[in-house]
Each structure stands twice: as C-alpha cells, then as structure tokens.
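Below you'll find only one chain, the form predicted alone, shown as structure tokens.
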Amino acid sequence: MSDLLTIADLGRDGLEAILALSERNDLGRPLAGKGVALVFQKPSARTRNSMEMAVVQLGGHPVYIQKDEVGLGARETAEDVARTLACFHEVVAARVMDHRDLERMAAAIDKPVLNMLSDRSHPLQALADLLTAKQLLGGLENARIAYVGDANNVCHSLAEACSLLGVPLSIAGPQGYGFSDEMEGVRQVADPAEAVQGANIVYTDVWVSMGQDEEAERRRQAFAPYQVTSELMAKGRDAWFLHCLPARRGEEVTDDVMESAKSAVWRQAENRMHTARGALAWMLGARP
C-alpha cells in the first residue's frame, strides 16, 4: 500500500500507472467491506463527488468528515485523528489547508493516506488534467500546454506531472505569483500570448483562491492581462481549453471560451471520478 501525497511521490512509474488504471472499469471490488474517511477542512464539489463515486466503484464506504467534526490540529493532533481514522478505514483521504497535517497524518499510520488538496499540492486534479490532455490529443507524445495564471497547487502539481512525463509546460503570469523552484521541462514567461503559443491545451484556474480574501483585489489588478479569452486561444494549435473548476467567468475565463466547442472542462470534471478510482487502485496494490 502506498500513500498519495504530492505527483512527485509518484515517480514516472507510478504516475504513468495510474492514469492507465484510470482508462479501466475492471479493477474489481478492491474496498469491498472495507471504508475510506473522506475529511474535508475545505468544501468541494467535483472532490466530494468523485471520491465518493470512485469509492463505492471500488466496493468501498465513503465517510464524508467534516472539519468540526474531527477538529484537525485544535480537537485532536493530526496524528490522532489519522490514528483514530485508521481503525476503521482501509484509507484516510484529507483536504486540509496545511500540507505538513498530511505529513503527520501518513507518517502516524500504516494505512494508506492520500491527499485531495492542499496548499501545496492538489495531486488528483493533475491526474484528471493529463488524462485528460491524452484522450483530447490521442496521447501525451506531442502534448504542449499552456497554464495561464496563478502558479498556485493546481499548477504546482500539474507542473511536477508535466515534468516526470517529459510534456513541455509553459506558465504565464505576473512578476512575485509564480514558482521560486525550476522543474524540468518547465518554463515561466511573463507574455500570456508567448506562453499559449503552439500549445494545444491551454489551462487556466481562479486568482482568488479559498483563503486569499484579504488579497482579492490587488491579484485581480495584477492577473487582469491574463485572462483567457478566444483571442489568446486563438494563438494556440487548435487548443482545447482547461480549467480545474470552479470558474469565475468574466474574471480568469470569458464565457465565450468556457461554452465553446473547444472547452472540455466538463470531460475534465468527469475524469476527476475516474482518476481518483485508479488512484485508490493503485494505492491499494492495483497494477496495469
């Protein structure tokens, strides 16, 4: 059994592994009898559901935990709870906001623990993304995208996928909001248009995340020359469009983009389902 932390964990091997388990319906009932604790510190939509799916495709019982509910890191020490989880629970999934509660938690446990978002690193968004990307372009071989915008965890972890996968990946956004580390393969420009040129995916999320009220109006000022509209698209290689959802319309994406035929953020949000089912399937020993 093997924890789920951040895409670098994974290695090539693993994550190559993992989007091929993603592609089947025949991984049988691994969870059978078995629960897997779903704690949410923060609310999602698309999370909530696809692992919740994902689970009972696998045979297993979600358990959505609120964050009062276990009081993470004020109630009980992370390490309690993951304690407290691992009684009952064949895996203890978690969406915190501190990254290092997800540390604490897999080191406490034998269990297998896997990260649904944090500040750091959002591993099964990426999982969905490339999927994505090799369904839309008939495979990664030739995949060039473009991520325009805030270098926050969704970036961050689809920044480390592109890397290990050898997908060239250019980032766009305004000087102090991108990454401090280099990766390879991956570029950071200041020009959205010179970053979405050639690509054929390009992607973009909110500027304003969960937890950056106090900042929202000096990023939107600073990410205003990054919106993603059918101009800049229209610099791409017939790109198609990605967005991690939820969207601010009119802010990071006009409509006119998000409702085209070349948006396939729907398929993207569906594949968040079938890429947390291979991700628990591979978690559990599951191999392609």
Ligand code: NVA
The other form holds:
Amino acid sequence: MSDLLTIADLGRDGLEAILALSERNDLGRPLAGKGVALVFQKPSARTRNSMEMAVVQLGGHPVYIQKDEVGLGARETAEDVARTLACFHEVVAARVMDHRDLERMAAAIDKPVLNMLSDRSHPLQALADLLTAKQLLGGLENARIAYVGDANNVCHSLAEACSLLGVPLSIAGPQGYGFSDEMEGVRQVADPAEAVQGANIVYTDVWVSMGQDEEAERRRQAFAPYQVTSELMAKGRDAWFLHCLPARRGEEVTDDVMESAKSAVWRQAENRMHTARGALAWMLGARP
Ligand code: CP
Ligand code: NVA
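Hand over the structure of the form predicted together with the named molecule; the form predicted alone is what we had up.
First the chain shown before, then all remaining chains and molecules of the complex.
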C-alpha cells in the first residue's frame, strides 16, 4: 500500500500504472466494507465528488469531513487526526493548506495517505490532465503542452508528470511567479506566445488560488498579459484547451475559449473520477 502525496514520488512506472488502471472498469471492489476519509480544509466541487464516486465504484464508503470537524492542527495535531482516522478508514485523503501536514500524517500512520490538493501540489489533477491529453491526442508521444499563468500547485504537479513521461512543457508567467525546481523537459518563459507556439494543448488555472485573497489585486495586475484568448489559442497547433476548474472567466481565460469546440474542460473534469479510481486502486496494490 502506497501514499500518493506528489506525482514525483510515483516515478514513471507508478504514473503510467495509474493512467493505465484509470481506463479500466474491471478493478473489482478492493474497498468492500471499508471507509475512505476525505478531509477538506478548503472548498471543492470536483475533488470531493470524483473521490466520493470513485470510492463507491471500488465498493467502499466515503466519509466527507469539513475543516472545522477535525480542526487539523488546531483541535488536534496532524498526527493525531491521522491516527484517529486510520482507526476507521483504509485510506486517509486530505486537502490541506500546508503540504507538510500531509507529510506528517503519512509519517504517523501505516494506512495510505492521499493528497487532494496542497499549497505545493495537486497530483489527482495532474493524473486527469495527462489522461485527458492522452485521449485527445491518441497517445502522449506527440504531446506538447503550454501552461500559461501562475506556476501554482496545479502547474507544479503537471510539470512533474510531464517531466516523468517525457512530454515537453512550456510554462509562461510573469517574473517572480515561477517555481525554482529544475525539471527535465520543462522550460519557463516570459512570453505566452512563445510558450504556445507549436503546442497542441494549452492549459491555464486561476491567478488567485484558494488562500491567496490578500494578494488578489497584485496578482491580477501581474497576470493580465497572460489571459488565454482565442488569439493566443490560434498561435498553437490546432490546440486543445484545458483548465482544472473552477475558472474565473474574464480573468485567466475568456468565455469564447471555454466554450469553443477545442475546449475539453468537461472531459477533463469527468476524468477526475476515472483517475481517482485508478489512483485509489493503485494505492491499495492494484497493478495493470
Ligand atoms: N480541480 C479541482 O480540484 O476542483 P475543486 O477545487 O472543485 O475540487
Ligand atoms: N490553484 C487552484 C486550484 C484549484 C483546484 C487553487 O489552489 O485554488
């Protein structure tokens, strides 16, 4: 049984295994009679619903836990919350403010811990992103992805996944909003048109992530030149548009791009459920 805190931890084999499992519907009921704790310190539509349905599809019972109920780090330490939930559940999944809380939880228990988004990474999202790209392009061999906007948690996990799988990724964002990790095959540039040139997938996410509200004005100004518009999309190679959602239409992306025939955001959202199922099965020991 394995934790899933970052994409990088999976290695190429683990990542490919989860993507393969995600396209199967014969994974059985490894969670029959068992629970999965879903702790949320931040709001969620896609992650909560995709995880609940994935747990049900694997025969288990999801328990949704809001932040004030367990008071991670406030009412009890991260370790004590994890130990408590491990008494009842086969997997402990959490969406946290601080990635270190996930590491502390994973260190405290033998049951697998799953990252449902942290300040640093969003591995479940990257799994759905890569599965969607693979389906749209008929394989990842010729994929070239441009990410335009904030090099945030979503971007970081996408970059780890692209790097592991050898998919070239160009990230365009303003000075001071990149990340410092060097990853093979990942380049960071300032010009959005340069990033999108030759890309067959263009991806963006919000400029102001959950918990960054006090930086909102400064961020909106810094990212204004990075809006994904039809004009920018036209610089790609008949590119598909992806967004992890929720989108702030009129900020990082225009309405017409979201609604265009090349927008695959709803397929990407649905893939959250299929990849959540694949990831849970893999954590419980399934292999393709
Ligand atoms: N993409 C994503 O994780 O959405 P939620 O925040 O709604 O779960
Ligand atoms: N970067 C966003 C992703 C939401 C799914 C956030 O952290 O709020």
